[in-house]
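Form predicted alone, single chain, as structure tokens, below.
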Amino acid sequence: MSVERTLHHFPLDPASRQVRLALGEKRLPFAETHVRWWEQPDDFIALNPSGVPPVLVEETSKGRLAVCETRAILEHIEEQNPEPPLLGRDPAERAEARRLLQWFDRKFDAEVSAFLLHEKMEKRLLGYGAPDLANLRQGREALRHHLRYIEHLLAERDWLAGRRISLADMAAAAHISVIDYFGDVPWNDVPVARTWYMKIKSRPCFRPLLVDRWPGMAPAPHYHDLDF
């Protein structure tokens, strides 16, 4: 059955990362809608009553379906298109990529993006002054310690939840992804942290993530490199 996909999504947004992600990974094709989520703007709030993206809207010959919030639209994509499996093929690696997606969607945004993110973009595009610089240093000591702790995982993984990429790789991945499009990883610090996001960024699933770009918002100029 032929299948129509549009994602309404934020460009430098880590839960719209993640299913771009996971799209591409799985070669579906689809088309994009870029949403200023911060406007609420009534034709993506009629589609996501809670305003926030990415939604996900599929087009079949039985009808249209729309699918809002980032672990439900990858729940669908992995239930409609099983080849490659994204949460393993054993239970074991599918219980451990499930609870690294609870880890980075949950406790990583909370200590880092939640600090990092909102001083040094949403701030900006909500037009709310320049970035506390104490919250800064907090996101910035939080995200070592995710770091360090993504390096602990690797020592006995090739990927995050095991032998073979995963979802918790690409919610790693895409949270990560937005902070060094601002600078802010200490890529220096975390050698084999660093390996595995020259892996994962070197897949043909993440290119269309190193050219995005935002108004009044530049990248740091390492973001686009495959070897940096």
The other form holds:
Protein chains: 2
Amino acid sequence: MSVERTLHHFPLDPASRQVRLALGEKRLPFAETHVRWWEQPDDFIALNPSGVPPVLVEETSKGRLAVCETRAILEHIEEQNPEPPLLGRDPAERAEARRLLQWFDRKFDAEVSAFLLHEKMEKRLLGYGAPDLANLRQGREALRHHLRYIEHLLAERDWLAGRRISLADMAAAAHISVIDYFGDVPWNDVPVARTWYMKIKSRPCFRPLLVDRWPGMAPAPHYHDLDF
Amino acid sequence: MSVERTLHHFPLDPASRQVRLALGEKRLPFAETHVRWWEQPDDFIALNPSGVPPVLVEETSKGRLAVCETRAILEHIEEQNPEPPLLGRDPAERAEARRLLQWFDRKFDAEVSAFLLHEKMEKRLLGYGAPDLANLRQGREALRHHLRYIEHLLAERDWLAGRRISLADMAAAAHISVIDYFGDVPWNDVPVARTWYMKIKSRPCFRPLLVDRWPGMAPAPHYHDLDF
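Please could you give me the other form, the form predicted in complex with another copy of the chain, since above is the form predicted alone?
Below is the whole assembly, all chains and molecules, this chain first.
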């Protein structure tokens, strides 16, 4: 059955980026609409009452399905398009990939993105003024802990959840890539994490993310560079 | 294959309660260990590096699997024990149940529990002093919005995600039940939500939650009452 997909997303939103990477890795084509979520557009709220991107709309001969909220979208994509598997094949692999998904979506988000992206991106989008330096410091310090945790995982693994690339890598890379857009990742201090990020950054699914730009917010000079 | 389950949880934690309800609804027996997560016990951190309950440990003849983080546990239980289905059977039902799971775990948690449970429970556990009245007011106001959203959904549905009970009901009831323990749900103002809660509160899976008590924190008088 042919499926026409449209992803409603915001280019610099880590959650949206996870879905773009997953769709890209599965080689599933999709149309795109950019959502200015901070303006709470009526048509988007009608699609997702929580007002948060991304939303994946699928149209088939049977009808139209709007899948809202990141985890719902990722699980849906995986169930409907099992190959290549992005959650692993056995229960232990799946549990580990999902554990790390929640790690990045809750812990990393609360400890790193809530500070760095709030100060550098959301305040600009919302017109809230200059970044607070204490918050930036706190976010950068937490980022170092998370990068060290990534290096700890990679000491015994090829990818974050095990031997194969998974949604855990996509979640981590999606979050980190937005921080990297703003130039805040201390790559020189974390060579193992850097090698992992170079690997995922070089995959075809990542290419669309590297050309993302948003008016008034220029990326760090190395942002699109595969040999950063 | 016989599975021996142990759930590491905290009785008044909404995330832990979701898993207890799901295991109960599937009639899967499990042993319990209470986690004093706020003390960050070493043995629990070794089990789940994020330090957050619940963790489900399964032992079989093949070995031992520790599944960490709520969503990972819920999806694991569903995959390993598909009957009765708690995520619905078709993609649209599953998308809707998962959308609402994320609604309660992120939006309700951030807007309601982060205020009410922080002030009434976490501050006591952590020895942080008396509740802040402005925060309580803000949490109660947000709770009213969420209860109205539940009534909006139930205007056309038997259960939150559709015709059958699902993990969405368990997530909502788990969150609300802890607020109810502290007596903060304005049941008289939301008769439709109240009827829904009476239905789920009467199910066998709910019974263990109604006898939960934590030292120094007595439940509201109606908490265990099925005709509240």
